Amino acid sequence: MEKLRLKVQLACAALFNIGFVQWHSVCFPVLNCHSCPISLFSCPIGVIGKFAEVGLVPLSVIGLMALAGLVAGRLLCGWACPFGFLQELLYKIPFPKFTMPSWTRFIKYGVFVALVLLVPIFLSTASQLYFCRLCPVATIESAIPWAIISGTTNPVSLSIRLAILFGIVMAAMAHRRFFCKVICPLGACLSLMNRFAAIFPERNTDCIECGTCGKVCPMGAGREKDGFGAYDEKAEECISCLECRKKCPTGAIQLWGG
């Protein structure tokens, strides 16, 4: 299964910059941004953001990652984001480790209600508070590449966006995906659905309730004991990475059909 998913995910980050054509009027819900010169379908986050400011629901975009939500859930970002797929590959670089609270997973959230949504409603999507204008992914896969082939571009908002940038590659590389976890705005909408996906790991009656889940879990979403002894499970962040199935010990957890 391991093999499977990093087949899955190099195959993704293929077909989604693709380069020969684009179908930007089709969202996929992963980041992965539209004004890339080579992406192949549009960020739903993006889309948000252009009809909040114009005072418009995107209904189709909302149908579809509701959808998404509901068959997948974050499967979608552990099996198919590019920028996951780099943050996992940034995590295994020789780096200092640290561990973050769990309060910080709603920060999210917030992200996504005032830099996906009021920012393009009472200021513009022209603002540089506006999150495509800070998206890590929106500067590697766009503001990069066009700032080379235009060869002209506004040095102070780059050097942010950069800033940004750096800051995050730096946190993915010492905290396993820190920007998923924490900041990313369309993580918090798929994690709505999460825990009503059809496809999610689920435990059978093997499961010795050992805490490994939640020990191993990059996102922090395993099993493990509350500060008063209880099992707590944080269901809404699990990518179904699989990592807990990897290392249970009796084998009691499978990616099947909630």
Contents of the next structure:
Amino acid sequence: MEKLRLKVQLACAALFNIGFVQWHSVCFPVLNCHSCPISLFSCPIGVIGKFAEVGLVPLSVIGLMALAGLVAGRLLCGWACPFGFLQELLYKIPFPKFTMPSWTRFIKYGVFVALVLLVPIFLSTASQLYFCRLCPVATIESAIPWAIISGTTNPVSLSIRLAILFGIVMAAMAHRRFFCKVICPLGACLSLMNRFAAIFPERNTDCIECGTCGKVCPMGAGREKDGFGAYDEKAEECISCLECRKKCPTGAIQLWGG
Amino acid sequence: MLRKVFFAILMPLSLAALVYGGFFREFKVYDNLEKFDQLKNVGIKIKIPGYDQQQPELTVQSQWFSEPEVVNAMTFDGIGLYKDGRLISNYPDLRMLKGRRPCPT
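With the form predicted alone already on screen, would you show the form predicted in complex with the partner chain?
Full assembly next; the chain just shown is listed first.
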């Protein structure tokens, strides 16, 4: 399953940046910047911010995100998001590792409300505080390529973006999926649907309550004694990577939810 | 059970939002009215429905955009907001907003 996930992640990273086709009328619920010269879909976070600036709600985008969340939850983060994939590769680099306190997972909801909604509404998407102007994905896929192609007119802004990207890369090397857990506003939106998702890892009656699944979870989703899958502690963080399924001694975990 | 109830409530709502937004919702987008204001300030007479009816030389155009077209236009900063709340093109011509792709040059 791990190899399958790797293949899907590689295929999605290639598909979303296929180069010769652009379909920016459609948002795909992964963090992939639409300012990238070779991006296929538009980024839902970027579109929500732009709509917020003109006082509108993008119903089709929110509907699509909600639908994706209800069907698969954060499975898209674990299987399709190119930046999540990049962070997993970064974490494999030998580097001092650290753990994060559990409360830091709430920061991403604040990031969504403050930097994706409030900054465009009350300031502007031209503000340096707007999420897309700080987003590491936009820096990799847009700011750096555009600076190479046509130069930059704002070296201060580019320097800030590069500094943030550097910080997040270092953090991702030290803590698995740091950005997904702590900062990602799209992850925050999808995690709201995670407990209701149709596709979600569940334990069946073979479970012997050994607690291995909780210990190996890369997203830090715990396991309550009498809980079951979606009702587990921090289940909203689960990205369905199925690390727990691999390590389960009785094979009690299945992806298709009950 | 609670989970299935939430799922059953949220699924039709999200489908309705997706279908209405994706296929039926439309926005009226005007030419860049801020540019027209600047043209007025330098003495060129223009006609904007509502407040300059006598001058037929230059007329503000408007077009209906579907929500996916607006989403596409938003990806290259194509649409802005005029001071009276109308959506306006940030580009000189409205036709540039439909089907336009960001160009490296």
